[in-house]
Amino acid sequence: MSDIPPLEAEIRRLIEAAGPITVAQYMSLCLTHPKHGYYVTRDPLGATGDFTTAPEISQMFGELIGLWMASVWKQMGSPENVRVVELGPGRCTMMVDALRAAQVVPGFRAATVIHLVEISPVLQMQQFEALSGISVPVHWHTSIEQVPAGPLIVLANEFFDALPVHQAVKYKDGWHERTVDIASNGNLVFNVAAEPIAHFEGTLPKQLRAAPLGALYEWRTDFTGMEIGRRISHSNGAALVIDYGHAQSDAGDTFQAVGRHAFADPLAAPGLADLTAHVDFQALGVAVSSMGARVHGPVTQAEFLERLGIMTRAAALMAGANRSDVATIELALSRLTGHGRTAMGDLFKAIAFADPKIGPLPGFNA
């Protein structure tokens, strides 16, 4: 056992003495460890990590949702000090793509300040490093509960598929939590807990409700889609959540691992491989508009790419481009708005709160 990665041992430590862990809890202990962390050691992006976003494929991306939060910022009325907040930046690529975008709008970069949600050392040192050259302020926090009060603007993109999800598995008596158990043969092993949920059905969503036997259904805590809901409606706010999903509350397993770009077994190297499950945007949106904020979406990432205007911006970019280089920006705009399994214009969403005052954002409106 001596071979075992030091976060593996202590899971199975914790196992043994005090029983099955949720998947929850494992899913938590692998990703924010904070020394054994899979995004606290490591940066996953790019060829060399183990997964690409959005940003990363095309500047086309972080421009157009620089443009968003410029047009938002004046329908908030212009505020002098807004708190562009972004949640698990990654490299700050969108955001360095976003600013320079936003120049274009008078006012809006002598306004901002950023705030920078991020519990890697590693992907904090590469943030500072992108932002380096850029005269905006910018602060750094743990979570969301620490940026000031005050008018902001919240950005996520793929963030939340990354937090922690319970499941549960629909028997006869009731759905009983799963959990992450030691098998007879030592490897980690999935399970189900004793006793069903206490009153757990009522809680479901009307569609799941009839849910046949053996069904699995996932949810998360939303704390942070409630936090951003509080914010925003008492502080002219507005978010943007984009990651990908299902619109409507269903069934089914998603929970997965992932390493080197391909699909891998989320028991097989606790810390060492990125964690995941899809993002369900009506709990998401329940969750925030039960703060007082309203809801716009969600709508695929294709419709709100291409009503922000990404087909022009393409358009232009390959205008000046050699043979080589737009072949590069046609794959890109394939990949962010196409259809199909290779491609995230359906799978991936886009959806969008604000405080009630302010009208239809941009995107959200076809």
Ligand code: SAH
Contents of the next structure:
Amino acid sequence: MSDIPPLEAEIRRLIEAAGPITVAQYMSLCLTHPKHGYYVTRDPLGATGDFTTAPEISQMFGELIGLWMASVWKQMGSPENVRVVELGPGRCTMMVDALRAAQVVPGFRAATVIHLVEISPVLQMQQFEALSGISVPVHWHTSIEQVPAGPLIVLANEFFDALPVHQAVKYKDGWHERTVDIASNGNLVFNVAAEPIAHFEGTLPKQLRAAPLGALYEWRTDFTGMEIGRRISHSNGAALVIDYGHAQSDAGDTFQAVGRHAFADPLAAPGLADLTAHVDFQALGVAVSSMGARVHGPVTQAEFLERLGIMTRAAALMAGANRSDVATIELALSRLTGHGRTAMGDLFKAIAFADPKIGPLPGFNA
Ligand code: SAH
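Condition change, the form predicted on its own to the form predicted in complex with S-adenosyl-L-homocysteine (SAH):
Below is the entire complex, every chain and molecule, led by the chain shown above.
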């Protein structure tokens, strides 16, 4: 086994010793294993990395998020201290653009303390550098539970899709959890647990209870969602989550590997490719609202950005730009708000959560 990469060797030993692991355990090991996890060992973003994200496509994205959070801060009653918490900030591009744009709201920057929740030491270093010229205090954490109590605004772009997902397949005798096992030819393969999950069907959203045999359902244990809900409903706050996924819980296998901007087999290279699954916004809404927070949306990313004024911002940037920059801005606009499979406008959704005392939020009402 000497030519097998170290994480794959460890996963095989684990399965040989203790039996198949769940898809969620596999995903968690691949992404966040403390030594060999995908996010722990590299910066996956940008043209030379494995994938790109909305804030990396254009400054307009972060700027609009900045205006969103500053106006939500005003709706919160302009608290003197606000924790701006970003989950999985990547290169901090969104935060830098957001803070610059939010300066137009008097008092917001002075009230802000930034809390970044980031598991990757490589990305923490990049975040430190990206924010080094900014005169706002910054703290790092590896989970939201570590952020001190108090009024807060939580931001998460392309974070929840990276959280481990469980899968189950429907058989005659019930739903069986999907596992990762070793096939007789020695390759990692998907399998299912021998026993069905007890009383599972009753816990599913209504539309899935009549799912046909063979249907596959994905779910996450939403501790982060519940923690967001608990904090914003107890100490004045709001959260904005943007990600790809479905507005309503649905059946279907969305577990995938993304390497070098293309889709790959999620079992082929553990720890060497990004693994993701779509976000189930209905389930996330249930988790956050179960702790007392109010749900706003979801709306599509296109609707959200258009309501926040992306067209006006693009026109302002284009007015002062040369021809090649105008083309770049037009292209960014169509990637962020365009429809269809190759653009982000429909596939990505925005959902917000807030203290029920806070009224309608920007971007969520036509
Ligand atoms: N929000 C950024 C980066 C998205 S990539 C952007 O839009 O560009 C996902 C980010 O979440 C990375 O920073 C990754 O290191 C971080 N991450 C993934 N799983 C995590 C976890 N369990 N806890 C904390 N951070 C995590």
